[in-house]
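Take a look at this single chain, the form predicted on its own, given in structure tokens.
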Amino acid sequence: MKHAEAMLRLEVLPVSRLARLTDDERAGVLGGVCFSHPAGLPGIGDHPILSVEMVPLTGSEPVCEIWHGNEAMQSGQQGPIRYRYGDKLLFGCLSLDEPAAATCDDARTPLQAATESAYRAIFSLLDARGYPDILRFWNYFPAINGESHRMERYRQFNIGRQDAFLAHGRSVVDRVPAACALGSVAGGLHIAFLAARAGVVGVENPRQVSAYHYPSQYGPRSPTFARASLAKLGGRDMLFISGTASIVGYQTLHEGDVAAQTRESLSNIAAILAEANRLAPRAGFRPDALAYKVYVRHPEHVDTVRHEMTRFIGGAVPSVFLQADVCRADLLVEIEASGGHAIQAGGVA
């Protein structure tokens, strides 16, 4: 398949290789992330690219997940949002800084604040660019189960998510997008987005309760987010799969082992592959044709997950391994996905 004919393109490369991009190669970039310890990566010109500071396990450099569009784009900001779109799909991001988002006299804890602020303005501008469905949020913050105010961070960022969807309208037990949590090294609040002018499906997994339905155990407020999401673009049937962990039901299992940590969470991906080509027939969405980002915990766990990884899909995929912190304690990987667009692995393993 040439890249030409994919409304979506997944690149994966070295830092270098993005400050490499011809122009006509910047005319197709969307927007992207790039993961670096520190952080503080060049950007390409206005387009967003979001900087996390989070090691790379893959590689002796930093590495960037990069999204070409092949419509005609344009680049612009409002507030704190960079974000570029075409006629189908808008790609945004932006970051905030906690301690700035709140007053003294704000009830609300500084990262609750700031994801509240953040989600508004996410809103605000996709209603006001005529985007109404988004495929996938990722948000990355530091010490995601460190505890203030007496309440782990986390679950202050589900309380913020929550009302920024409740004060625009938005459903926060359906139609909710794909989405990850994950621990950064240091910074604010990182978030990047993926939207579109297309009808959105969610996807849930028949082996977990909906994040959406966790019992008050795990928070004040449920998490607002699809086990994947499914949209068909361009003619084609893409999907993509929220961070996935070695949960069943509500409950971690495995705790202490990373490589049944490992296999519990490809066995729900399995699963949620099967559910989206119940939904899709002819998509066809398989484990060996999908793009793969895996947080690892530990970084002396990343070869068993990734041996792990191997044996269970049956072979090499294009992956990016980063250290990063679970939204739970006692979770040692998390994976993600997306499938049904083109997939270059620009020379990262």
Ligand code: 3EB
Contents of the next structure:
Amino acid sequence: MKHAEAMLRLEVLPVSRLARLTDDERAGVLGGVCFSHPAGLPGIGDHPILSVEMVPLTGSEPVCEIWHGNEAMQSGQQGPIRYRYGDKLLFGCLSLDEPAAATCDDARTPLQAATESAYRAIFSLLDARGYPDILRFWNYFPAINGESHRMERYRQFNIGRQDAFLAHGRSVVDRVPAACALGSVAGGLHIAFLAARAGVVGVENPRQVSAYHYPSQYGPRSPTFARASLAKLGGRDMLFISGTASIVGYQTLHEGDVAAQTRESLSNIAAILAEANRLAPRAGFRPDALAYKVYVRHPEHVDTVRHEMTRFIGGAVPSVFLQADVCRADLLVEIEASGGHAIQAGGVA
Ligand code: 3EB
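Requested next: the structure of the form predicted in complex with the ligand (the form predicted on its own having been shown above).
Below, the chain from earlier opens the complete complex, with every other chain and molecule after it.
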């Protein structure tokens, strides 16, 4: 198969295949994220490959999502961020430990402080390099539903993230990137991101209150993300759908019913697709032409989730299933997807 013409291509492959990429293939890698438990994965050269401690439910092997580009690319490092970029796209990642103790004059929790400094570092890099439009953030940190300093850790993360957006003069409503935030088994705060020079627009879901308008019962600061982002790259419309769960309006539905939560999440994805197709009428995004990543709280639910997805999509499609805690304690599953770029399942279905 020839893929060289694709501006962006997602390849899902077992980690053992990473080491066997040819030099040409390596040169075309923009970056990626690998999921394994326990931690400890081989990198490839100085490429930004994020290693997240999470249990893959798809097969026995750790799995990687690798983004390939078609431009001439260079790698760089700035502070904690490893990144790689071509003329149009930049992929980066970083892992930060939560400071053991915040300093005395710091009212921030350690996770909040780590999140704020991570996002400030990312925005500084993107400002300096000239890739201000972010397509996607992937956020992973342990004990996302755990509590410390009398606040759920996901809510602490939301404060740090929003403060960094504000510090860099970025909007925290409307023009915000697509994202996800999931609980990993262990490790620090891990963030990967994909940014472009221009032309990224946010997509919202008419069935859901925008996350950046969630009421304060879900935390003192609303989460800063869009339901999806849409961009025209290399003449093609690309769509990045954020982590999507069983939320209608702003409330969780179907508590304790993983099949119904999966169907509701998929109805939300269908609504986002309709909205994206309205905004980009020639794109023709379809459920059976997306790549999915599915986070399941309880491993024993994976078959039920897979069954509902197959019904919705009308066949098997490239999907990665991972065990992860979702950012509300009552959510059992979260599904993200992307499309418009080339998709290749390299030995993982
Ligand atoms: C939700 O819809 C579920 O904080 O970046 C989904 C996607 C969720 C992204 C984030 C959170 C985030 O609120 C949780």
